[in-house]
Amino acid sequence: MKKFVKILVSSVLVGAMALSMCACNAAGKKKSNGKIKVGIINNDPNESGYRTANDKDMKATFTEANGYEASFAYSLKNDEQIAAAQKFIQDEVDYLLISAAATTGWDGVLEQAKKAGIKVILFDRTIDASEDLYEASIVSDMAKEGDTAVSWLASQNLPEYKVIHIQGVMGSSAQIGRSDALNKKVAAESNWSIVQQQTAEWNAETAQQIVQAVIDSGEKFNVIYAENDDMAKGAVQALDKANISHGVGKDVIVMGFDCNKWALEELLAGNWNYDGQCNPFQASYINDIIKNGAKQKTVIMEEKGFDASTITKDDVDKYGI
């Protein structure tokens, strides 16, 4: 009987020690340096002024001084972003923060993250995935951005609308939202038409080439609808080269998105007509969710559109990025 008791006690002690070691190892693996480990997947910071501001905001927030161990991965390609997410899962991050290059294809890797106990927070852009696969979504309402811009354009009451539509990276939520609003309006109105619709993938030089090709073809147009400021800038360079007037009261209406400070200054000078805001500053909301347990599932950034005829210097200073 004594021998049995000794064996039982020994077994209990060994089991307790094993559980204690497992608990210590698990805690140590996750919080070995006392930091919250995050993997941040973003688009290329050189993509646009918006993206540069967005990346700067993330890096200013997710610092060691603020209690984080942050790793960053960048790509404009969905498959490369997904590969980066898989690497972060292998690295056992605590949080996975994603600004997706495209809206589809994320289910598998998000399920992997969920099984690993990693919390996912979307920022900037939405994805087509079940809400139970991510903790929160801090994003712009890209469809509303498009609707606001197209409503403004309709309010100009042109006899006819002949639009050069320069699109962003195809399949991104920004491109889908800004394109869909214009496509629906063109389909609904007999005096609206698309002269050219082509992606420049957010690139100014490519946008310039697209507009130059239309000019060379002799096709008439009176609206440039560019899905970001950099592409609008490239389009204007083609107009200037051809001595085609643009801006308030001129031959061609110029529209952009993002509200870079230099773009709003173009509105203030009357060289452009409209710029749609896309707010890049999501990091503080994400930090609040991680640190303070904020329970908001979806945060939609506040945004507006600016008209060259009403914009002020204060608007430029306050909203320009």
The other form holds:
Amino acid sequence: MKKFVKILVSSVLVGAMALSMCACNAAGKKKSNGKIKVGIINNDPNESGYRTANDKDMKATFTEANGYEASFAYSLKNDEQIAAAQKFIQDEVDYLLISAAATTGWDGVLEQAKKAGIKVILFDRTIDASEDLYEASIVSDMAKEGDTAVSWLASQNLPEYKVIHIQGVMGSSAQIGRSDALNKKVAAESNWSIVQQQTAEWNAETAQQIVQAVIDSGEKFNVIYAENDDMAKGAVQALDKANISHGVGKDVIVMGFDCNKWALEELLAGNWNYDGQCNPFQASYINDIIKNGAKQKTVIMEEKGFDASTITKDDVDKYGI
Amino acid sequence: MTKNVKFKESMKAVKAFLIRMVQNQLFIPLAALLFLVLFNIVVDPSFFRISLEPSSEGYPVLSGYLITIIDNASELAILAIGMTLVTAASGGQDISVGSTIAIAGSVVLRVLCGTDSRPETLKAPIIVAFLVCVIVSALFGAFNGVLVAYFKIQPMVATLILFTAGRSIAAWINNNELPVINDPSFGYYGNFIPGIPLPTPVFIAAACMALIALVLKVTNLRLYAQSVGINPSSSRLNGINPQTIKLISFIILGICVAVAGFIKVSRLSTINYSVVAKDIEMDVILAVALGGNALSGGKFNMTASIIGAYVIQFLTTTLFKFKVNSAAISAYKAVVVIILVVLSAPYVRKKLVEFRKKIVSHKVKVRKEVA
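Just the form predicted on its own so far, so send over the form predicted together with the partner chain.
Full assembly next; the chain just shown is listed first.
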């Protein structure tokens, strides 16, 4: 009896394996009826508003109607992403689009892709691999975002700049780019000074506590430079509690990044002064490269900075994420 | 002569009092608090200045570092209540607290906003949202509790499930939108109620403490949790069902999470699933450890845990005040934490007491020899 069960179980397993192999082959051999097959490897869309917008943009662009057959894989872990890439290579996709969780470990799988004749396009994040392993990489220039924001701040011509600088997670590319621009300016100008420079790790509540600590100390400040919208919101919450006015023509200038829709609405209402864009809409750039070929290895996306005195309702709808 | 004897006796009494105090579980968190207070007095006494100033709504409110500390420590203190019970009964910790706060907050916003992420008016009374959030959180707490109590999974492993999945579930509840509530009355619970000069979370935390004090006084929860934590099989033989007690402790933690999550979303009137209450579980577990409670379960002291929570916030605010370099802030915290936790570990304290006794007896010996 036992033997019979064993045989039964093993034959079922063998059968299942054979079937699944057939299924693999069938999927692999099936010609994708003229459509371009793309495998998209992204980070978890719940990670942030930026990622949600990015994923939505990808899904809206790589549709059947636009001539694509897209498969998606999400993970915040590098090894899972690499495994997903290997699966896509086995599925014989035409293009592999990758937003890597970490910069290292990709060489092997990219070489496999190259051998299989699959073109690789990196978006949002670069990786440490030889340039001839990928077609192009489409990225944001965080340092430029910082420079744009700081030169906007300088153009406000305040007699004195006393800045509370709330940083993101230390070492992240957004933090480095956005912090460096401000640090350089403060070092160069005599009337610029930093009242408090602290990391809130993208967290609104921590930002609130940091600003609260400055207010409690009684020190004067007139600029809040927060490296994302959430932290700017936390900072503003602390200002509101302490009855300090902020926004256009008020005591404190509030600056944020990422252009969340609700943040742009704050700008429109004049409660904040500036919001720097971190463009999540790479899909159109990728589409262009697939259809027309890559003109350069590194494509830097156009990114705006919005001023509360000039922003319009259309901007909010168009650029809000 | 009599004077001398009296003096000696009173000295003895003082010594005995001191020893008893050092042996008391409250000693370590209180000493840590005292240390932080003294440090701030020495370096900058203005730390303790409290002023009454009008808020943006025109009502006078209290402000100052101390107010900031008791305000921001509220969530931590509330969570420490639940975590202490879970630690005592199950001998392990719940690491899903931060993620389940995201879920609780998301539920509150979902009920208040409906499907519209930027509602003009609230879709439901706030109390309804709060109650739904309590029920949902209690269910998630029960989920953890069932895994731990009935499936006998290590608490840290069992709660790892929600630790990993919680923030995604939170995002899913609101369809991945980030709702923002404009109704000012929702902000009362995380900030100020107009006309009352103290932040509302302080009152909420006080209410939770009063409630748990009452529960521990009136019911046998303390005794049962401790006995289950010390020896589950012998407590079963004595007619206590260890599984039920563990489950109850996780459900209570779930309710604490609901209250903390409610305060968190009320503070900002919005939520960010990926960072709300990030790493708060570590601070909560630290509060329990700082309170001198054995993390392996058994006897516990609720007051010590709660004081531990305030010590942690005191430390955080002190670090902000002294503008510790951003990159180094976690390192500073870690150093302080190491010292505090090592000192408050029951084993080290036992050794310290023994060491003291040795010194005292040595002194006595020397004295005798001299005589």
